[in-house]
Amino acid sequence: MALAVVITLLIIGSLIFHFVSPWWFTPIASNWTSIDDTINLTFIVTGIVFVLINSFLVYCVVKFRYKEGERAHYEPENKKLEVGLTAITSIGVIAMLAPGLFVWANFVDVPDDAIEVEVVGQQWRWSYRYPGDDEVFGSTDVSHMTDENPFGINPEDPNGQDDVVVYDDGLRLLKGRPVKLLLRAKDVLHNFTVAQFRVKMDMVPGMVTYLWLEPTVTGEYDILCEELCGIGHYAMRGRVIVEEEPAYSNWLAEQTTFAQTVRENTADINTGRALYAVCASCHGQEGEGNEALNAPRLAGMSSWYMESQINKYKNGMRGAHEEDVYGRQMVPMAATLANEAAVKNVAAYIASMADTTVTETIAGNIENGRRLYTTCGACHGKQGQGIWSTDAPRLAGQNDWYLARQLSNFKNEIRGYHSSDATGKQMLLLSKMLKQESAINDVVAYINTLQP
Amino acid sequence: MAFVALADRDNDAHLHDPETFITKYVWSQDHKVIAIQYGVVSIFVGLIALALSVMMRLQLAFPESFSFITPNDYYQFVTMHGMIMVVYLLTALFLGGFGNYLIPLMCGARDMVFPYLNMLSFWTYFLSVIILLASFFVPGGPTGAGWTLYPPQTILPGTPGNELGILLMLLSLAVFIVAFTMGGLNYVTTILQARCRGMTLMRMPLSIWGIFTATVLGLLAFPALLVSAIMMLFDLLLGTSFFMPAILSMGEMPDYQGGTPILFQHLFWFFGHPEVYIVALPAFGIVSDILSVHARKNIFGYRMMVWAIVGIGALSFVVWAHHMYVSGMNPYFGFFFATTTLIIAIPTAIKVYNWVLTLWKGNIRLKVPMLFSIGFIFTFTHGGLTGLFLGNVTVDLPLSDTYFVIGHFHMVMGVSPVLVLFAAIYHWYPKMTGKMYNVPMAKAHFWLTFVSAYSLYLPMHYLGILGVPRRYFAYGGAEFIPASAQSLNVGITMASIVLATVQLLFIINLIWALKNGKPSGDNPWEATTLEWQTPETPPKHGNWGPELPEVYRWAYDYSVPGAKLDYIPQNEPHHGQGSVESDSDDAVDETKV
Amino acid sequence: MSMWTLSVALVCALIVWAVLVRYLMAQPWLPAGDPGNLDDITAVDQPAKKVGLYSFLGAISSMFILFITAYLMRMDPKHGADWFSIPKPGILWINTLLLVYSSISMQHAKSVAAQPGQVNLKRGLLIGGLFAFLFIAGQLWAWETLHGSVHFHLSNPALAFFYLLTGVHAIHLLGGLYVWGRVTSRVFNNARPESVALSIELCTTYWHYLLLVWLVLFGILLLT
């Protein structure tokens, strides 16, 4: 009896959970309402079957429970009943499958007026490319990929020159216009998913996959990677912004083309040295850093990292939080670098500085730090040497007090919280793995032992 | 066709009666001992995998509390939990454990036909487990690539255990496949060749049908895993490019070009989908028999059940790419695989109907194995129905790679087969040991397991509908996931802790009953199948005493009208048949029904 | 190329079904002899080892078919722009002849196994085994030839597959030679003919099977 009661309760409980629970589809923001319809249809059919079968199960358990001296009915099979049930099941299956196949045919077949946008996945970030005025993408190859050409666009290909490359911002789509997303991965499998769009597709290195949709609601949505792609998988976040005209076209026009990024890639170290004079007052003539002034060591840092951080200070993505006391000091300093060229020049000069040594100020449990650092090493390198393709700066040889402060800033969401700061957000998510206060000291103490 | 009446091969049997402790319990060639060895080892690794899953749940519910779990660890837990549960627990326990125990006993054989190979099979399996566990202790730890081991990430930096961990994983799988093949050849050959007189194919209990079909699937499908493991080892150790395309990894370009990761996925799922049925079919068979025994009624639609098992087995080879709808393979495959996948739902549904119809008009004794079996019908119905979502290519689009998938396959391939394993252990424990376990404790084990497992996996489906992705270490920063989802995660974790803890009741009960259990008698459930008719309980080496049994009827003569008892053993002759004098009351005219 | 795997799987399924369907109609609840209880199958009247060997051949056939499928899929020009056909060492032709002769010799051994006077049997077994060893040596030679040539780039999948396929085949032949060694030593220790006849028969079956596999593999390697 208890069994019958419990199963009845579970059936009713499941139904209540289904109808009452607040966890349901996010509001749809694309044309794929037909997918939701198919799911709802499947819910109705399977829900009825679930209730019927299990109610009958309960009925049998109650009605035919053991009675001393009774005999079960002897009936090896009942062809009529079995054929009937098979037929009903087949009808139910066809009712669910047929609409599904129609919608899939629609998904496979991209409308002719769809605009093409490329989404590139890599460990563990997103970047985007628009074909530019000629509406043709330049060809790409892994062999062209460098920190200055992260998309691997073939520099010789005329089609690629006007390609709009979006490395640090989100993906923008035009409301009401079908878009075909060409999906490419640089290293391992990834998967492009926006819950509100309903559709998703894996990105496979060595080939280009696609999906299409028509955004129907303006707004900002999360892009998640949904194919396990390594330690940073869960921190591989992006965002998509659906806009109307003219905001969309205006934004697109502001973006840099591939040809522009190539042109701007010449930095002048001598100009940079002159600009560095301002920096030197805190960070030191040799870039050796100054703990008293809370200025970290700069010597040994790569130019791509210095550029991206200075730009973040300039654009309000770093040092803007009111609790970020020392970050705020840096904002007016960064503002003295008037333009992109100045940033590049000073970054190039810093990158040319000779390595300096720092003194250790933090002690911690190095063994525990080593264990924790396994995760950090996935991006920053086993020796903390820094890896450009994961946007991970060098850690080895950095001032430990600076590392500890930044880790705690990330963890407390003082740094990396800005919606356009994709790499900062990654660190924000990952720093949460340092769950105890002592963990920060442990991992920094371990980094102190690393030799780049 | 060389199918003829069975010549009694009993004289050919070479039984080497064991003498010492070592030959009896360690290097044993007795199928029953080997079955228990398989059982103990697989349950042991299963407990490790269970502990790993609890750690994963702790992290998900309390992302800021457990400092010993880093993303690196988490992905290792995910991977090892999945791989151990699917391969080293479920496959090994159903086939190595129950296949070994039941085949000779249910078929009326003295042992497996190749006892020495059978022993080798177990020790090879043991070796594969050792290699697997060794990966926890090598630098870098075990692989964290997910149990699907998808390249390229599996062998690249950025994935835990991408050097030694994955090497040991692939070696362990290869060794496991060798072990499985040795065992599998034994099971197939024993079933085909060593059945006793009168045990025709259609008189075999459904347990044997399920195990047989699953073993055939395994013999044909495990090679796909072996092939992909060997090719991946080449890519890993020799730098070939079978699966590895040209890539940029950690700022460097490894010397790979042109390989196709999707080829691996095809090979993996050509193994992986039949693998689902390698686990499910023995469960289907076993639960059919248990339901029939305790409902005191023949299994409803036996022939349909056999056809369904064989049909599902055959179809399971043409549905694999439903795991790959969003993998980037040619999208037109979606039409074909969605169709085949939903077709396979039909025989599966028939099985469910027939289980319930077996209870219908039965005389149901709610013994412990029966509770688990009815629990199985409930969870399997749920898991089977959610499969209709994921098998339908369009519906899979939003749900793929979310918690819906986790909920679905745990319900259908985790909870359901495990409930059958418990049912089977409680059902055959008296035969294996001659002792009866503590029934109230076993019932408590059922209630807590059943309810906590369902409340663990049901809510996961709804997280999936919301869009919560699987294989995430933490969910912070995704705006569409409301804070309430985190409370749901806490609830799920609580259920998982209950579920994991109550398994202690099971372990304690089995160990306790070994010594203190009441004697169970030869046939405590009054069952018809041959294993309950052995002269001794537990059966001695050689199973049958001086004479092999002879079978006169199918496995489901329960509540036959006119018979004296409500069951007639398979080795009981019809009136006027066979050498044994039968009680005239038992002999009835069954053709009338 | 998945379609090729698919058709293989479908054909296998159909064969199984066609073999079984006649028997699966039996109504087992009826007493034996009742017309409704059709000609149901009792146990297979063949030695267990034979049934076991055929099951094993089924399993490794699955493996070889999958290797070949992977080979053909990897060749697909969609991914396989890096596929460069390699010249096949001429010695492979000689090796093929060796394996054919080895198989013939084993067949001869099998046919005389039951006869009195074991000279022919011993000769057949020895030649069969010797030629199989020579075949493996020849394959190693082919490996060495390629290793020393300009074509040796493991990143070329055509070359990698050549090593993989020939290697897997050779390992299976070595496994056969282990059994062959045991049988042969029993024959030379004057075991009774009837006690070794079955082992020789099964060895021969395995030899023919591996010859067949080699011919298929060699054909595919030559064609591509």
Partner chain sequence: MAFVALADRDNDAHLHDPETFITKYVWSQDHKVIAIQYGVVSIFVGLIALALSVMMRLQLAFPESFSFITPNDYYQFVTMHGMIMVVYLLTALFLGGFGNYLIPLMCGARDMVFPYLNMLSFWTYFLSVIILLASFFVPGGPTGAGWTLYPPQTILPGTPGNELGILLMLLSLAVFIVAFTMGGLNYVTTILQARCRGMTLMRMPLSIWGIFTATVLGLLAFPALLVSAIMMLFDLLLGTSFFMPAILSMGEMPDYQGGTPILFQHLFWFFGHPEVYIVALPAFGIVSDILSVHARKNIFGYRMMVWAIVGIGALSFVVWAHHMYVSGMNPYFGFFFATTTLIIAIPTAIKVYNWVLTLWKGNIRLKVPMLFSIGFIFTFTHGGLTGLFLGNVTVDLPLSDTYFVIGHFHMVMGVSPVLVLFAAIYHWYPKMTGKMYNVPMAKAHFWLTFVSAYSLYLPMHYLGILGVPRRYFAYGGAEFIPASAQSLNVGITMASIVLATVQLLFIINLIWALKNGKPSGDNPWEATTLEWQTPETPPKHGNWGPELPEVYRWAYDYSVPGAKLDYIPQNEPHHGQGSVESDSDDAVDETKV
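Whichever C-alpha set is largest while still superposing within 1.5 Å between the two forms counts as the rigid core. Just so we're clear, the structure is a prediction, and the values are computed from it rather than from any experiment. Residue numbers count along the first chain shown, from 1. First, how it differs from the form predicted alone.
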Given for the second form:
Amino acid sequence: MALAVVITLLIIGSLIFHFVSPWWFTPIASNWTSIDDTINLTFIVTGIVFVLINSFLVYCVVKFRYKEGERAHYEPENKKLEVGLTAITSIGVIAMLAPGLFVWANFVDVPDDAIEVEVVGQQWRWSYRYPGDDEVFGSTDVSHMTDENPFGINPEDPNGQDDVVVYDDGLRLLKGRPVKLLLRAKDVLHNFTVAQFRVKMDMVPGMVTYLWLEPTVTGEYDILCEELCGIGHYAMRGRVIVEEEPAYSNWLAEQTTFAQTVRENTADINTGRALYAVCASCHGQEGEGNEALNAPRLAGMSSWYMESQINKYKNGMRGAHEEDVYGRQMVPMAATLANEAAVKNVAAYIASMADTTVTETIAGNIENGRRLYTTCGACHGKQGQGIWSTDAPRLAGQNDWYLARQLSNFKNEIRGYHSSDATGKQMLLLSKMLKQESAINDVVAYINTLQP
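Coords for the form predicted alone, given the form predicted in complex with its partner chain:
If you are looking for partners or other molecules, they are not here, because only the chain is given.
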């Protein structure tokens, strides 16, 4: 009888938990209510089966419990029972699977008026491409991929010249307009998922997969990768912003086309040398850095990284936190670079500087640092050389006091807090693995041993 009571409580408890559970679907923000319906239907069918089977168990435990002097009736076959169970099971399976076939048929049937947007996944970030006025994407190939052309757009294809390329901001979609998302992966398997849209699809290197939806609620939602894609998988976050007209069109008109990025990537080192005079007052004439002024070494840093960081200061993604004392000092300095061309010129000049040596100031357990650096090396390289494809700067040869301070800033969410700072948010999450200050010192001490 005790077993019957336990099973009865299991049935009641499961039903209560299902109906009052705080863990339920997020509010839907697309046209795919049919996916919710099929999931609810699955819950209904499996719930009924769960209750019936366990109730039958309770009945059997009570009805056929041991009684002295009684013997069990042995009946190896019962065709009537077998036919009935097979029929009921078949009906249940059909009820769960058949609606999904109709939903899938709709899922692969993209409306003719759908806007096409390309989403590219890589370890561990997202980037996006919109067709230009011709509404035709330019062709792509891995042979064209560089730090200045991350999409690999064919520079000779006229259809690609007006393609709108978005590297750092979120994915913008127009409310009430169907959109077909073309999905590409640069490196390994990824999966594009937005919980509120109820759709997801794998991204396979060498293939273009797709999904479609119609956003129905304005707002900002999280983009997740739901395919284990490496050590930084959990930090592969993005955001999708659903807007009304004319906000969407105004934003799209402000974005840079591929042709514009090609023109803007031409930098003048001599002009950059003149503009660097302001920077030199803290960072040194040779970019050697100055700890007394809390100015890190710049020599040896790549131009793409310098551009990124200067623009983050200019756009409020760095140096805006009230506790970031030294970052706030950089904001007015970055503001002296009036436009994108000035930023590129300074960054190009810094990248041309001769490498310099630095003095080690931090000691730590190098062997423990080597172990902890395994995670860092996935983005920054085994020798701390930096990898542009993962937006990870060079670490080897950088001032150790500066590295330690930045890791602490990420841990304490003084840096990487801004919603638009995708790479900063990744570092914010990854830095959490360094539980104590000694762990930061250990990693930095190990970085001091690296030779780029």
